[in-house]
Structure formats: structure tokens, C-alpha cells
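Shown here is one chain on its own, the form predicted alone, set out as C-alpha cells.
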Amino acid sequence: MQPFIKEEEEYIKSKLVELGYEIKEVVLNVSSRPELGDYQFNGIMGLGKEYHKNPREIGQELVDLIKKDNKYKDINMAGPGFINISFSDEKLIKHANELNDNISINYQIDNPRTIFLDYGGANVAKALHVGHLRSANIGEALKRLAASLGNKAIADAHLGDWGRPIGLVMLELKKEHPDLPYFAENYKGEYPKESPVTNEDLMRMYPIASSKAKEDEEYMNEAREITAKFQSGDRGLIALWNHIMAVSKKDIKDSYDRLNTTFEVWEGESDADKYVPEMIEYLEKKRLVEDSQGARIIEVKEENDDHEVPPLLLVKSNGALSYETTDLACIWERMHKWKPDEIWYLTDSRQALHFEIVFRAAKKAQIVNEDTNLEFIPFGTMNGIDGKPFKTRDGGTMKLDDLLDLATKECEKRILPNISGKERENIANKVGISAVKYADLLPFRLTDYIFDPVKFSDLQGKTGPYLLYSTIRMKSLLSKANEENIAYKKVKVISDEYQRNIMVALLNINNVLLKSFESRSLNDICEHLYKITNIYNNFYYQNRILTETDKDKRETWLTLTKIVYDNNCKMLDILGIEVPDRM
């Protein structure tokens, strides 16, 4: 079953094809005048343009034309050649019963794909920090958005698990614990099998070792060189690494999970790693591979380019290898193992030039298909009140968790005072991670915007405390009707403006979910929730639905809320928050 509205543009397309004009898709809008229709068709101006005529007197004749199969309540041309159309309440019923059915007959899309979403970046034995919070969010909800709409969708944590951060901590413990196996030469025994730092010590260590690195230059050699010790096997500090592996690791899972971030593959820089020999041996064969100045290098800059495009360093002059290298043997994997249509790379705007490099590297040898997708999707940066980017008190970087301890103790202060416990504890955190993450989400993708813990958890306005208390209202709503044995199975009649307003920004479900996916932005989804939420709310506001005395109106009016109560429940996990029992 198509969507609604994608089956009135068919037919509009029809029509305009019938009468000798060929256009390549109509796209139906909400009406932005409700007084004219509830959808607006708006291409009739560039019909005109084409075919050099007059738009009125094309949008004349699609009106006439359409008039005569008597499909809609009511379709009439405004100014220029806007056609505005408004649907019988016939097919909104049938519509509003269709959904009620079946709430995801909306979530589809055109040749579902395979994505590979990769928006983690975790530095392994460093804490989740701010700077965390957009990436796990945008791509968490990225990935359900894909998914709801039937592509197969992978996330990678990819955590940074390789690099000099694990060097550092492992130095810094060296310094502390000189005694330990793991840096004993020619250690032939078993290490052993618990871990000797706990998350506490890397939280403390990796300070302390990365302010000693950039003010002592001995001490970042040391670094370099145990970095370069355990990326060569050594045995003592690849079991040590294991150790802070594991400790570091589920200290993350625990931060995203909290989150309600997940990913389907835990992998990291490391697991890349493996597969640099092979790749480099591939990318020689093709004759990419030139030296310069003792590293080396692939080309990838084009003729046609209006910026300077460096080259992908692969190997530096010392031997190590660059974090190009380390990305484009992501893909290599990634497409041996995966075979994905697309990959997603979520990082802020600065990364920009890195993905051009990596991408054309990976296109040029042929790593990808040449119809693979290879799209960076950037973002902008969640500041303070005081409009900078947002730190602690003392001007530190805030962790992830400090964060969301500060929106959950602002929303705790909004919970029915009788709730108490770890129940109260439970709700308080859903509802200030639905503040957290709505805030995060509302705006464009690549806007700024200023996070204001007591503002964004509001239950008046545009927050996601609203829309969890609404939703939860609809639930106990259904409730008290089962509870009194009160039936609600169809949709009957169209009784009043209200209840005819939601159900004519139902229809637009399926353009809403599109526009996100093909925006790789959440605000459309965002603004359709508060929207819906809101119409709702003023048709509650009218209506005395289980008190009613006509019962095609209760049974009508409690359907209703069934399918509002669906769909944002279906939406809010889209944007991963949970919807508690009550607040």
C-alpha cells in the first residue's frame, strides 16, 4: 500500500500528463492557508515556465480536469497558479482507519538500501565528554529512521582504541607501577587476569599524563614510543591493553547506553589495523602509491577542483601511519565484510577536508562500487547559556554524564510529588534524556544552538518532557476506557475542526519521515511531534471524550488518540527516548 499522499501526487502527476504535460514528480505540501486546502500544490508556475504559458491558465485546466472525477471535497487555484486541494471526509476516515490498523503503513521508502552509520569516536580510557552528545544522537536516531523506513541499518562504535591516548595511560601507569609484568622484558609467565587499573584510574591518569606530554618533551617520547611498542605486538602491553579495553569500554557502553545509543558492531582503530598490509599491497598493484619526501602518498586531487585538495598521506616519513590510512582501511573493511550501499560518517564540520580525502582515495582505488554512497554528515556545536561552547564551571570540558545528571535533576523537579523510589529515579532519567536529546535534535543538523537545562524541561512549549507528559495523558486516557470497558475500533465521523486538523497533519507522515531521511536532520521529525502533540492537545482541550453521550463520537475521538498515542510513540523511539508509564 502506498502512502496517502504519495498516491494524490500520482494521480495530480496523471492528470497533468493527460493533459500533454510532462513533469518529473508532484510533491504536495500542507497547505500554508488552511482556509484555502489542506494541501498545496506549488508547480504549476514552473509547468508555465516550461511550456511558455500563462500558469493560470495550466492550473486551470487541471482544476477543470479534476473536477470532473469528483475525488476531493473541494480543489481550487490561488494567486499565480497555486492549486490547493482539501480531501472528503470519506477519505480521512479511511485514511485515519487504515493507521489505526496498521501505524507504519507510512514508513517506507523507494529501494531500501544497506547503511553503515559510523557516529562513536570514542577515545578508549578517556571519559564521554559534550563534545560526544550531537554525533551519538543525530546518528542513533539516524540509524532508527532508516531502519523504520526498511533499510538494513549497521552502527559502529568505532572507538579510538590504537592511538597515543592508550600510550599515554599506559606510560603514566608505568610511571606509577614500574613492578607490573606488562612492562617487564622477556616476561615469560601468565598475566594476570585482573585488570590492575580500574575507570576511576583512567579517568584520573589520562590527565595527568596528556598535560605531563605537552609540557615535557622526554615524556612524549616515552609516549611515542610504548604507543609504537604495543601497536607492534608486544605481548606484555597488548595484555595490558586488553585489560583497559574491557575496563574502558564497558565504562562507555554505560554513558551511550543511557543514551539509548547502541550500536550493532564494537569495533575500533585497532580492528582496522589488521587490515593496512593488505590494503597497501592492493593499492601498489594499482600503481597509486607515490613517494614524497620519504612518506607516502595517493593523489586525489581533480582538475576541476576550487579548493586545495592534499593528497592522502599513507605512510608518514617515520613509518607510522596517518589517520587517513586508518579510515580508509575502515572502508576496506567495512565493504569486505558489510558490502553496505552506504556509509555515514557523523563528526562536527572541521572533519570535512579529512572525508574528501579519505572518499576520493577510496573511489579512486576502486575500494567502493562506483554507485557506494560515501557521505559525511557534519553538525553544529550545542553551546552554553553564555552562547560559547559548553564547559563546566570551571571552564573544563563537561562529561557526557555530568550533563545529563543536570538535565535529570531539572526534570525530576516536574515528577508527580506521590512518585517515589527507584521508580522516581527511573522516570526522572527518561524524561530528562527526552529533554536532553529533543533539545539536541529540534534544530537543523549543522545549526548551533544554546542548551538551557531549565528551559528544555519545560512540560509547556517545545521540549520533550511535553511531548512525553501529552503522550503519557493519551495512555492513561486509553486506560480509564478499557478500564470502563469503553470500545474503540474505528474511526466513524468527522465531528468538529479540531478533530479534522489531526487528522488531515496525519497524512503527512510519510513526507515528514522522507524529508529527515533525505536531510539527514531530525528537526522535521521534531517539529511534526510537537505539532501533532499540539493539535492534539487543543482537540482534548474541546472534547470530554469518555463522558461523551454520542458513541460514534467516543469511539471516533478514542480511535483517535490511539493512533496520535502510535504514532508518537513510533516517532519518539525514532529519536530514542523512551516514553515512561507515568511522570
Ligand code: ARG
Given for the second form:
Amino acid sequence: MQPFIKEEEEYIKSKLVELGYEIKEVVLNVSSRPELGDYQFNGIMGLGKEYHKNPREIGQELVDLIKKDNKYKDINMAGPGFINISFSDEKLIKHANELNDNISINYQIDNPRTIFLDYGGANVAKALHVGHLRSANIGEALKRLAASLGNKAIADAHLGDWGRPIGLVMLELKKEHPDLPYFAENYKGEYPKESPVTNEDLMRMYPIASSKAKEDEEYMNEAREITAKFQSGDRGLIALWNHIMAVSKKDIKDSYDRLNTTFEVWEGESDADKYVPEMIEYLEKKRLVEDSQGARIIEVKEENDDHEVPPLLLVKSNGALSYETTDLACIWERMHKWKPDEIWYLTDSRQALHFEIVFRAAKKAQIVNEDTNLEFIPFGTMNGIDGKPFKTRDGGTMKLDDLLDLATKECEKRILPNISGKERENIANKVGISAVKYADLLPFRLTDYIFDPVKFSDLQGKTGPYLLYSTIRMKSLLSKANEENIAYKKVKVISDEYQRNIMVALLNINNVLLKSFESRSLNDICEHLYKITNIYNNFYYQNRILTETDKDKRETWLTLTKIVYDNNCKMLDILGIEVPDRM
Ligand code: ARG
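For comparison with the form predicted alone, kindly provide the form predicted in complex with ligand ARG.
Whole complex next, starting from this chain.
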């Protein structure tokens, strides 16, 4: 089935053709002046230019022709040629009932693709921090949106599990416990089953090691050495690596779980690394690799570059592999294993050049197909109230869990006093996550925003908690109707403007989804959710739904409540926000 607005757009296009005007596409937008119509079409001015005709003349021809079909409640022209349309009650009722049968009719796309997403990137042995928050929130929501539109979407956690952070922790452990068997040369025995470190140890040791390495050249060299040693497969260090991985991965998983962030694939840089030798052999055979002062590089600059694009450093002069090489090998692996049509990467914009180099090399070397879409999806920064990147009070980087705790505590104050114990904790966490996620997804993706837990948890504002509170209220209204055995099967009448506004807002779902999908930004969905919830609440305050004596009205209102409830649940789910039973 065609989404409602699309169908109308095609109808108007056919009418223009009938009048002799060719137009690429007709786009209907929600009216900026609702007093003139539900939707508006602004393409007439363009046609006027093209056909050297007064646009108002074309507009009038169109209005006159369409009026003959008696299809709309109203169609009129305003200003230089804006066409305003109001839909008939029958049409609105029919559409609402279709949504009532299946809320998913608007969830479709013309060419479904296989999309691979890379929005994890947590580093093993280090705590997740606020920098990982936005990639997780936006990435997870984009994955859910892509999948709900019919694409095949696969996300990979892509753990940073093969680099220096682990070397640093190993070194610090060695300093503290030099006698552990993992560090003994020529040790032939079995290694302990029990991990020598807990996650708390890792969290304590990494910052120590990292600052020592910054201050002390000798220490840094040792860290490089131990990193190179585990990377080349040293038996003891690999046994230790496995322990660190298991401990850290569990902690990372818990943090992502709390954020409702899921990955279909849990691989990491170490998995990509296995493909480096065969990839390098392939690249050498293709004669794409050059020597540069002892290093092996691939040139990727292009003639019309307006900024400098350095070559991809494939193998450093000391034999070590670069971050770029790992990402190129990772594309190699993904193309072989999952054959995606697209790969999307979410990190902050500081990695833009890195991905530009990697993508160019992948295309140049035909590691991907010509039409494979490799896409870098950056985002703005989350700032503190001072407008600078969010920090702890003493200026450090805040751990993700601590940040989520701030929001959760704030939300906890706002939930019902009679909810207690474990349930209270669970609900506070869900509401807290909704506050953080909604605030994170509401601004356009590239826009910076300020982390303000008090504002984010306001039950009255444009916030996650407001949406949850309203959505739960819809659900409890429906439960009460069920308890009182009030049946509601269909939308039957349009009784007032408040109700009509809901039905008009429902028309726009498909457009909102497609817009968010195309811009890779969830802001349109967030705005739509807020708008329809607000419109619903205005209607709710206007009417006493359960005690309404006109049965058709009561049935209609309950059915509409169910449709808006279904819509909200589905959209909140795309945003990765869970709706608790009560709050
Ligand atoms: N681990 C990296 C970091 O914390 C992010 C990884 C992003 N993904 C990628 N394929 N490079 O900065």
C-alpha cells in the first residue's frame, strides 16, 4: 500500500500532467498556516518560471481542475501560488482506520539495502565515556530506523581491543606483579583460569599507566614493546589478553545494555587484524603500495582536492600497523563476510580525515564495489553549561555510567512516591535513559548541545520523561476502557478540531521517517513525537473520554488513543527508549 501523502502527491502530479505541465516530483508539506489547509504544495512558483507564466494562473488552473473531483474538503491558492489542501473527513477516517489495523503501513522504503553500522568503538580496558554516548545513541537509533523501514541492518561493536591501551594496562600489571606467569619468558605450564585483574583493577590501572607514559619516555617505550609483543602472538601475553578481554567486555556490555544499545556482531580490531596479511598481499599485487622512507603507503590524493589528503600509512617503518590499516582490513572482512551495500561509521568529526583516507583506499583498491556506500556520519559535541565539552567537576572525562547516574537521580525525584524498592530503581533508570537519549537525538545531528539533567528530566518540557508520562497515560486510559468492557474497534466520526488535528498529524509519519533516514538524524522523529503527543494531550484535556455518552464519539476517541499510543511506542522504540508500565 502507498503511504497516504505519497498517493496524494502522485494524484496532484497526474493533474498537472493533465494540464500539460511536466514536473519531476510533487512534494506536499505540512502546512505552515493550518488555518488555510492541512498540507501545502509550493511547486507552482517553479513551474511558473519554467513555463514563463504567471504562477497564480497555473495555480488557478490546478485548483479548478481538482475541485471537479470533489476529493478534498478544501483546496485554495494563497500568495504568489501556494496551494493549500484540506483532506475530507472520510479520507482522514479511512487512513486512521488503516493505521489502527496496522501501524506499520508507513514504514517502507523503495530500495531496501543491507546496511552495516559501526557505532560502538568502546576501548577494552578503558571505561566508556561521554564520547561513546552519542555514537551509541545515534547509531542504535539509525539502525532501528533502517531496519524498521525494511532494510537489513547489522551493527558491529568494533571494540578497540588490539591497541596500546591494553599494552599500558599489561605493563602496569607487570610493574605491580612482576612474578605473574604471563610475563615469564619460557614459561611452559598452564596459565591460571582465574583472571589476575578485575574491572575495577583495569579502571584504576589504565589512568595511572596512561599518565606515566606521557611523562616518562622509558615507560612509554616499554608500553610500545609489550603492545608489539602481544600483537605478535606471545603466548603468555595472549593468555593475559584473553582475561582482560573477558573482564572488560562484560563491563562494556553492561554499559551498552543500560543504554539499550545492541550489536548483532561483537568483533573488534583484533578480528580485522587477522585479515591484514592477505589484504596486504592483494594490495601489493595490485601495485598500489609505494615505499616512503621505509614505510609502505598508498597514495589517495586526487586531482581536484581542496584540502590535503595524506597517503594511507599501511605499514609503519618499524613494521607496526596503523589505525587506517586496521579499518581497511575491517572493510575487507566485512565485504567478505556480510557483503553490505553500505557501511556507516559514527564517530565525532575529528575522525573525518581518517575515514576519508580509508574510504578512498578501499575504493581505489576495489576492496568495495563501485556503488558500495561508505559513509562517515559525524555528530556535534555534548557540552557542559560552560559551553565547553562536558567534563567532571575536576576537569576529567566523565565516565558514561556516572553521567547516566546524574540523569537517573534527577528523574527519580519525579516518579510516583508510592513506587518503591527495585521497581523504583528500574523505572528511574528507564526514565533517566529516556531523558538522556531524547535530549541527545532531538537536535540536528551536527549541532552541539548542552547537557542539563534538570532540564532533560522535566515532565512538562520537550523531554523523554514528558513523552513517557503521556504515553503511559494513554495506555492506562485504554486499560481502564478494557476493565469497563468498553469496546473500541474503529474511528467513526470527527467530532472536533482537537481530534481532527491528531488525524492530520498522523498523515505525516512516512515523510518524517524518510526525512530522518535520509538526513541520518533523528531530530524529525523526535519533533514529530513531541508534536503528536502535544496535540493528543490538548485533545485529552478537552474531552472526558470514558464517560462520553455518545457511543460513536467514545469509540472513536479510544481508537485514536490506541493509534497514537501505538505510534509513540513504535517511534520511541526506534529511538531506543523503553516505556515503563508506570512512573
Ligand atoms: N575505538 C575508537 C575510539 O574510541 C573508535 C572506533 C570507531 N570505528 C572505527 N571503525 N574506526 O576512538
